[in-house]
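The chain below stands alone and is given in structure tokens; this is the form predicted on its own.
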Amino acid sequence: MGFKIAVAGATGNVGREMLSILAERGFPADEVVALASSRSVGKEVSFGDKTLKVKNLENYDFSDTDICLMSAGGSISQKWSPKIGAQGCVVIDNSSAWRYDSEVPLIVPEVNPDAIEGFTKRNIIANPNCSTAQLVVALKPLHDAATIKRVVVSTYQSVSGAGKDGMDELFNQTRAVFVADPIETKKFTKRIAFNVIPHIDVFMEDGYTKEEWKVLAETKKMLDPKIKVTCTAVRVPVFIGHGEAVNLEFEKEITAEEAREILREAPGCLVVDKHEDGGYVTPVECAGEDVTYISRIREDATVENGLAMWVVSDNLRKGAALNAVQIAELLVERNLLKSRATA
């Protein structure tokens, strides 16, 4: 007997991607339910070769549901995830609502799978921020080999990280540039078409943005609290795929070639690093792919035991939907979840 899965926020970019990935990977689900707010009830979404009609999250009974993949936003998750968990359904939440709760495991399966054992305290598991997810996939094998002391990362984040409204704004502004129409700014603080914006999420008292703080806090929680992390998060006019320029300082000596070999063997990583024109991966090539690509691996002579590299991944997949499904798979693989229908 398979599992019953609910996807909350099924009409959004990430929710639709979750449904697609569940079907692609053949997750052992006997039933999949699409949920959203009352205004989306009755809409249709695709699940493999099937079409699901959206049901209302607010009056859905989770008592016979095994897993809820939650991608409905932080405020919705704050309200509903504890209620869903109390009904015995495990929530895998994509928002930032539970990431920093000490009783909620924050999981990237390639990085800290053993932390999943703690989900029973609240029946909630947190998915990391999209930019953190791809970063720690690349950092984990290098940290195991040479112990990372310090990370300096600059992110180049696509507009899909801001949802459908962000993608629409880039499209509309780009079209306006070419036809000489007025450029309207709604979702972003400045024009995004043919521009970059060094501002994602709200500003904090120390001058960092919340997005930058998320990278710091989540890397420490999942990888090692001793690692020093600083980040500059930048929105770029790309539809899908986040890029990251990463500078690392290690406790032990590690060469660029050693790093390449380590990353080639690491789960979830794919090294494409040729010292020639086009011998690296850009967001265009990573869209629709599951792996985290690492390119431009080189030694940094300005710091002892330093490396620099370029990391790219599809933020809607590994940064959100894929990682959530992988967490669900981990629950099943480790026999931490029994089908309630079977029970």
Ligand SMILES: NC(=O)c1ccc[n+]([C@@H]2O[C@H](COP(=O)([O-])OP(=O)(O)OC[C@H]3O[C@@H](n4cnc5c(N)ncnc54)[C@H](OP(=O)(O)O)[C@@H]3O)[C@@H](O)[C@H]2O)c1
Given for the second form:
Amino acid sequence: MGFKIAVAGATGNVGREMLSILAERGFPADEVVALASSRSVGKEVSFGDKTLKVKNLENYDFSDTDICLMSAGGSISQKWSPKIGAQGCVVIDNSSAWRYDSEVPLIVPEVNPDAIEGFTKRNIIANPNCSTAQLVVALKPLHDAATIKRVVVSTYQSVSGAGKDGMDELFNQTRAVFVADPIETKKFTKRIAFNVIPHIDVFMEDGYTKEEWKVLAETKKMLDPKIKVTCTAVRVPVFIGHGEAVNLEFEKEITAEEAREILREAPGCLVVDKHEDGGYVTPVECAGEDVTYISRIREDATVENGLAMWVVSDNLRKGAALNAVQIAELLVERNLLKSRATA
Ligand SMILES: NC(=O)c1ccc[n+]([C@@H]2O[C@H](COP(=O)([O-])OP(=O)(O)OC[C@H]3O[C@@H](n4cnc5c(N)ncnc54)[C@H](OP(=O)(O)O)[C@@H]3O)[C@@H](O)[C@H]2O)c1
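And the form predicted in complex with this ligand, for comparison with the form predicted on its own?
Everything in the complex follows now, all chains and molecules, and the chain you saw is the first one.
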């Protein structure tokens, strides 16, 4: 007997990707339910070669559902995840609502799978921010080998990270530039077409943005609280795929060649690092792919034991939907979940 899975936020960028990844990977589900707001009731979404009719999250009964993959935003999760968890259904949440709660595990299966055991306190498991997910996949094996002291990361984040409205805004503004229409700015604070914006999420007191703080807090929670992290998060006019320029300082000596060898063997990583034109991966090539690509690995002679590299991944997959499905798979593999239908 398989599991009953609900996807809340099924009409969104991440929710649609969750449905296709569940189907692609053959997750052992007997039933998959698509949920969204009352606006979407009756709309159709694809699940493999099937079509699901969207139901309303607000009046859905979770008492026979095993897992809810939640991607409906922070305030919705804040309100609904505890209620769903209390009904015995495990919530795997994509928003930032629960990531920093000490009673909620924050999981990237390649990095800290053992922390998943703590999910029973609230029946909620958090998925990290898209930029952090791909970063820690690349950092974990290097940290194990030579102990990272400090990370300096600049992100180049695609508009799909801001939901379907973000993608529409890039499309509409790009079209408007070509036909000389007025440019409308709604989702982003400045024009995004043919521009870059050094601002994602709200400003904090110290001048960093919340997005930058998330990378710091989540890397510490999942990898090691001793690692120092500083981040500059930038929105770029790319539809799918986040790039990251990463600069690392280690305790122990590590050469670029050693790092390349370690990352070649590491789960979830794929090294493409030829010192020639096009011998690296860009966001356009990573869209629709599951792995985190690492390119441009080189020694940084300006610090002791320093390395620099370029990390790219599909933010809707490893940064969100794929990681959530991998967490669900981990629950099943570790026998932490019994199908409620069987019970
Ligand atoms: N995009 C990324 O790269 C990424 C990465 C990591 C985490 N996340 C997080 O994942 C979540 C979803 O992101 P997204 O990019 O998929 O956003 P999105 O494309 O804007 O989709 C939002 C989804 O939430 C649903 N929703 C909104 N209000 C609702 C309500 N009151 N009740 C039930 N459902 C409601 C929407 O349904 P309707 O269509 O009915 O409005 C839609 O299905 C966010 O918390 C985001 O921070 C996103």
